[in-house]
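As C-alpha cells, one chain now follows by itself in the form predicted on its own.
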Amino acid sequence: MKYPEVKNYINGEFVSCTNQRIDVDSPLTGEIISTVPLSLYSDVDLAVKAALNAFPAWSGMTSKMRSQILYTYRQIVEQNVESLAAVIHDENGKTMDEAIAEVRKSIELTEFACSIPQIAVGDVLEVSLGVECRSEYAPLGVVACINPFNFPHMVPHWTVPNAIALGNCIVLKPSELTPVTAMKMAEMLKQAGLPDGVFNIVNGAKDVVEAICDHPDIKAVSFVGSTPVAQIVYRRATSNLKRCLALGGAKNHLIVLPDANLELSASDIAASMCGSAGQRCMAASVMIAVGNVNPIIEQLCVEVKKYIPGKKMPPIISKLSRQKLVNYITEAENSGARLLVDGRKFSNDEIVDANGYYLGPTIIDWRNSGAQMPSEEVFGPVFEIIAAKSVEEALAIQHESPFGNAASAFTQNGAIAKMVAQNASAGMIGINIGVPVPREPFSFGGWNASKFGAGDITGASSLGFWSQLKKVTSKWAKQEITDWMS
C-alpha cells in the first residue's frame, strides 16, 4: 500500500484500533492505498477523555499564546502545499491544481483563526457610576466536527483552527472514504506545539457520527455532507442537549439571461460544474434560462469538453457514487431530456486509469422533454438545464428547491441581478460567478435544506457557535453619587 495503515490520533499519539478495517482505495486507479479502522463509542470516549484532561490548560492560555501555535502551524502548511495536495491527489482523485487550490484555501482560514485575537475581544462599558460591565468569550470545553470527502483538508479548517483559537478541544472524524488527509494534519499541528489532546481524530463509519452526537461531554458538534444524514445529525445532537450546525447538500440554480457575456458565462459555469468533478456543495447544477440563451448554451457545450477526464478532470469518488451518476443520467435521458454532452461516453488516453472512476461533463437539456427535472442533489459533473419566460418565474422555480446554499444570475443588467440577489432563496449569491464561495471573514452558509442550526460555520459568524459569552458586573467602591444601579 502507498500509504501507513490510517490510525486513530488520541492524545498527541496515533493509537491502533483492534476493530474491524476497510480499505481506502485510490479513485484515480481503484488501488488500495491505506486502510482504516471502524471506530467504536469506546475509541470516541477514549478520544474525548483525552481532550478533556487537556482543556484546563488549554483554555487557560491567552487567545494571543493559542494564535501563535496556530501561526506556526500555518507556516508549516504553507511549506508542505504540494506534498499535502499529493495527498489529497491520491484519496481523493482532484487535479494537483484543484489539491493545491484547496490548501491554499486552509491556510487563508487558518489565517483568519490567527486573527481571532483582534475580533473576539468583547465589550467593556461602565453602565452605571461606579459600575462596569465587560462580556468576553468563554470556551464549550470538547467540541467535534464530522467531515466529507470532497474537501479532505479544506473542511476541517472550516472548524478545527477556529474551534481551538477559542480555547475548545476537538475531536474530528474524517470521511472513511479520504482519512489519510487528516493523519497529515495531527503531525502538523504537533509539530507547531499544540499541546496533546487538544486535536484529537477518530476515523470511522455511522457507529463514530453516532458517538459523537450521543456523548454527553461533547458540547457541539458541526457536520457536513448530504442533506439526508445532516438532518439525522442535527436532530440526534440537539435531542442531546448539544449545540449543531449540520451543513447538507444542494443543487443551486443558476439564472442565465440572453444579455450575459457569452464568454465569461460559458467558461464559468463549465469550471463550476466541473471543478472537482461537480462533487461540491456550491457547483453550478441547474441553468434556468430566461428567453433565448442558446449561443450560451452551446458554447458551454464547447467548454466542458475541454476537462478531459484524467487531465483536467478528476474521477469520482468511488465506484458506487460514479453508477449513480450513470444512471441518473439514463433515466434522464429515458425520460425525454436530451443529452448535450453525455459523459458517460469518453475516449481513454494515456493518462486515464482504466480501473479509475472516472465520468465526462454531462449536459442534460429538459426544455421540451415533457418531463420534470428530479430535485435531488446529483452530486457529479452534470448540468441540467430548464426554462423560464421571465426573471420572476425563474426565482419562482428557485423558490421551489428543497436547498438554499447558491443561486447566481448571468447578466449585464444591473436592476436584474439587484433582482436576483435580493430575492433568490439562498444563502450565497453569484452575479456572473459560478462558485459565489466567499472569502474570509465573511462566512459560508446556506439556506432551507443546506443548513439546520444557527449562524454559519466559517469566518466571524462561527465566533458565536464556538464559544459562549461570558457577562461580569463589577463594584468596587461606594459611590458618593448614586443612580438606581450603583
The other form holds:
Amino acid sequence: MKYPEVKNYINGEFVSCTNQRIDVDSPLTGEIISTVPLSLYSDVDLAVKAALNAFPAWSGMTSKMRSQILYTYRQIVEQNVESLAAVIHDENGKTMDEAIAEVRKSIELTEFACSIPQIAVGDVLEVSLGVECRSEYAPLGVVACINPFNFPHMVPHWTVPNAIALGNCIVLKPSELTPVTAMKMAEMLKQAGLPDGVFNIVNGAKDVVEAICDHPDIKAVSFVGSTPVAQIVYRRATSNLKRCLALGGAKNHLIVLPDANLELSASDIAASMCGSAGQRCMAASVMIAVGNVNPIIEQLCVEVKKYIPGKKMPPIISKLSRQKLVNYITEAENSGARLLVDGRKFSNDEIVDANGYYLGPTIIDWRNSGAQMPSEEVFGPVFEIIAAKSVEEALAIQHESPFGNAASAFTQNGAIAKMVAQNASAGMIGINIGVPVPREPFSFGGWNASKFGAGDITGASSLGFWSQLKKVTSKWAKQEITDWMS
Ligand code: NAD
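Next, give the form predicted together with nicotinamide-adenine-dinucleotide (NAD), keeping in mind that what was shown is the form predicted on its own.
To see the whole picture, the full complex is given below, headed by that same chain.
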C-alpha cells in the first residue's frame, strides 16, 4: 500500500484501534492505498479524555500565545504545500492544481485564526458611575468537527484553527473515504508545538458520529456533509443539549440572462461545474435560462469539452458515486431531457487508468422535455438547464429548491444583478461568478436545507459558535487616599 495504515491520533500519539478496518482506495486508479479503522464509542471517549486533560493549560494561555503556535503551523503548511497536495490528490482524486489551491485556502483560513487575538478582544464600558461591565470570549471546552470527503484539508481548517485559537480542545472525525490527509495535519500541528491533547483524531463512520453527538463531555459539534446526515447530526447533537452547526448539500442555481458576457460566462460556468468533478457544494448545478441564452449554452458546451477526464477533470470519489451519477443521467434521458454533452461517453484510454472512477462533463437540457428536473442534489460534473420567461419567474423557481447554499446572476445589468442578490433564497450570492465562496474575513454558510444551526462556519461569524461570552460587572468602594509610607 502506498500509505501506512491510518491510525487515530490521541494525546499527541498515533494509536492503533483494534476494531474492524476498511480499505481506502484511490479514485485515480481504484488501487487500495491504505486502510482506516472503524472506531467505536470507547475510542471517542479516549480522545475526549485527552482533550479534557489538555483543556485547563491550553485555555489558560493567552490568546496571543495560542496564535503564535498557529503562526508556526501556517509556516509549516506553507513549506509543505506540494507534499500535502500529493496526498489529497491520491486519496480524493482531485488534480494537483486543485489540491494545491485547497492547501492554499487552508493557509488563508489559518491566517484568519492567527488574527483572533486582534478580533476577539471583548468590550468594556463604565455603565454607571463607578460600575464597569466587561465581556470576554471564553472557550467552551471539548468540541468536535465531522468532515466530508470532498475537501479533506480545507474543511477541517474551517473549524480547527478558530476553535483551538479560542482555547477549545478538539476531536476531528475525517471522512472514512479520505482519512490520510488528517494524519498529515496532526503531524504538522505537533511540529508547530501544539500541546498534546488539544487536537485529536478519531477515524471511522456512523458509530463515531453518533458517539460524538452522544458524548456528555463534548460541548459543540460542527458537521459538513450531505443534507440527510446533517439533519441526523443536528437533531441528535441538539437533543443531547449540545451546540450544533450542520452544513448540508446543495443544488446551486445560476440565473442567466441574454445580456451576459458570452465568453466569460461560459468559461466561468464550465469551471464551476467541472472543478473537482463537480464535487463541491458551491458548484454550478442548474442554469435558469431567462429568455434566449442559446449562444451562451453553445459556448458552454465548447468550454466543458476542455475538461478532459484524467487531465483537467478528476475522477468521482467512488465507483458507487459514479454509478449513481450515470443512473441519474440515464433517468433524465429516459424522461425526455436532451443530453447536450454526455459524460458517460469519453475515450481517452491513454490518459486515464481504466480502473479509475471517471465521468466526463454532462449537460442535461430539461427545456421542452415535458418533465420536471428532480430537486435532489446530484454532486458530480452534471449541469442542468431549465427555462424561465422572466427574472421574477427565475427567482420563484430558485425559491422552490430545498437548498440555499449559493445562487448566481449572469448579466451586465446592475439593477437585475442587485434584484437577484436581494431576493434569491441562498446564503452566498455570485454576480457573474460561478463559485461565490466568500473569502476571509467574510464567513461561509448557506441557508435552508444547506445549513442547520445559527451563524456561519468560518470568519467572524464562527467566533460566537466556538466560544461563550463571560460578562464581568465590577464596582469598588471609593479609594481613600492612603499614604503607604506612613
Ligand atoms: P456524507 O454526508 O456522506 O458524510 C459526511 C460525514 O458524515 C462523514 O464523516 C461520514 O462518515 C458521516 N456519515 C455518513 N453517513 C452517516 C450516517 N448515516 N450517520 C452518521 N454519520 C454519517 O457527505 P460526503 O459524501 O462525505 O460529502 C459530500 C456532501 O457534503 C455533499 O452533499 C456536499 O454538498 C456536502 N458538502 C457541503 C458543504 C457545505 O459547505 N454546505 C461543504 C462540503 C461538502
